[in-house]
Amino acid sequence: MNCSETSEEDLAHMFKSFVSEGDTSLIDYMEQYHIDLKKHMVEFGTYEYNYTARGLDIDIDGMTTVKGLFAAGNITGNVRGDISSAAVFGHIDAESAYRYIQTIEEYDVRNHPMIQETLTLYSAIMERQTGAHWKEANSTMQQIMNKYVGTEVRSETLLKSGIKYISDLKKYAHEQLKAENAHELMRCLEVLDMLDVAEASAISAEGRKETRGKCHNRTDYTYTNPLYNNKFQTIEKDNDTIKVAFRDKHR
């Protein structure tokens, strides 16, 4: 980056707009370290767009196949998450679901069997003597996911055989999972979380029986289907299902 012609206005526009992003992080920075704009440069770079705008099916007013929730941006899978999408969702959510509430009458969620549940793993997972740090998962996670599922090489082989071993090491993470205080306890639950995602993206690509794009190369479908033009992939889980279809897309 090279702002050595930048206007001062201009400059300060940039970082009005960091606060507003959210990045006080570089701001602090830059002023930590003495570095300035105007006379040096810096690298710089950004996420891969093909990694945005994967996520959540939502319609027309913001709420996702999941009733009263409500999601806008990058974690929408089928609307494009800039900010100007995310802002407009963003306000059409809000009045979404204040309609939504509107029409649920109050419920004592103590005793649900999904809360339950979640208390029963929470509290095995702080009060085991024994047990697996949540960098084991994590680390265990980021190798399957390298290898099996990884966007240079795929095949029905390598993903059915990533799909296994998520599965087993998901099984094995509730099982041994271990925090000593509320930071670990946080840690394991993100991995848990990133199973669950890992797991669906493998699901996803095995099902994609074509090559398409830059990050899904099928050595067993070299060729890129037009039949799945114009069409979103969706996954769903309904209980211990996963299901996975296309869909065209609205216009």
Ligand SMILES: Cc1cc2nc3c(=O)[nH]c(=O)nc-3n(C[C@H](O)[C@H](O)[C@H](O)COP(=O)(O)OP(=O)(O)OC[C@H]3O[C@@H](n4cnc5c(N)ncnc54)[C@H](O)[C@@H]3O)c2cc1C
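Numbering follows the first chain given and starts at 1. None of the values given here were measured: they were computed from a predicted structure. We call the rigid core whatever largest set of C-alpha positions still superposes within 1.5 Å between the two forms. Compared with the form predicted in complex with this ligand:
The two forms, fitted on the rigid core, differ between the two forms by less than 2 Å at the CA of Asp238. Positional change of Leu37 between the two forms reaches 2 Å or more at the C-alpha, relative to the superposed core. Core-superposed comparison between the two forms: CA of Asn229 displaced by less than 2 Å.
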The other form holds:
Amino acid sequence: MNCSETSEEDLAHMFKSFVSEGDTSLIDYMEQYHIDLKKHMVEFGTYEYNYTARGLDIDIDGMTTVKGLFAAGNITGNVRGDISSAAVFGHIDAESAYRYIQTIEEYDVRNHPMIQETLTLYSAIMERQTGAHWKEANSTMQQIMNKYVGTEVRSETLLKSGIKYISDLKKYAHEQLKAENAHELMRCLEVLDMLDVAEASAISAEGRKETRGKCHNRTDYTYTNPLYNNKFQTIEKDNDTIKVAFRDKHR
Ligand SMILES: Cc1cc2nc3c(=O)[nH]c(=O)nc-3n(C[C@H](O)[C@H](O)[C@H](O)COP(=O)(O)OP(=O)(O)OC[C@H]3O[C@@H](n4cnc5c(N)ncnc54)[C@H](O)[C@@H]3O)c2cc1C
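Cool, the form predicted alone is there; where's the form predicted in complex with this ligand?
So here's everything in the complex, that chain up top.
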């Protein structure tokens, strides 16, 4: 960013806008390190907002395909709009969840098989005498994702290998992760969640047999398929079956 010829008035406007945007750390940094934008050029970038447009599929009431689970904001995949959509759907979700809960009978969930299964997993992670640290699983996952599901080059061979390695890592992580305390347990569970997301990303990428945008470059399908324009790719897990499909966008 070269502001050497920017007027004082425009610079003042920019600094005021930094505050409005919540970018006060930029101003602090420039003050602390005596960076004067009139004299010094700085490298300036943006966060990769392209990555936020993926996530849970919600209906008009904010409910996901899991009954009773509502979502809003960046976590959703089929609604854009940043702060506006986060605020509006947050409001809609709260009202929808309130209405939904009226239709559900109260029941004791303590003996639900999923809760029992989860308790067994958490206890195993805490009680193991020997095992793997969450950082091992986390960094291995990052390496697999970068190498096999990367944003620079993708192909069926790379993606299928990646899916196999993620699935192996998931198995090892469930069998071997070990936590010394509650903080490490939280980190372990975070890795297990991320592995699910990594697997979904890899399977979706393998299912998208075309090249699209700047992050999905398939060497085996180098063209963008116009039939996928204005379509959402969906991925759904039903017990152990994972289904990938394309659907029209609702307008
Ligand atoms: C630099 C920047 C500039 C932007 N500028 C604009 C703009 O000008 N206009 C606009 O409309 N949008 C803008 N956005 C996007 C906008 O900020 C987001 O779309 C919006 O804040 C998303 O809201 P959210 O509630 O979904 O998520 P968030 O605001 O990210 O809230 C998620 C919350 O969950 C918490 N959390 C995460 N994990 C856990 C956990 N395990 N347990 C408990 N809590 C957890 C986080 O700490 C966070 O508080 C900008 C974003 C950035 C980063």
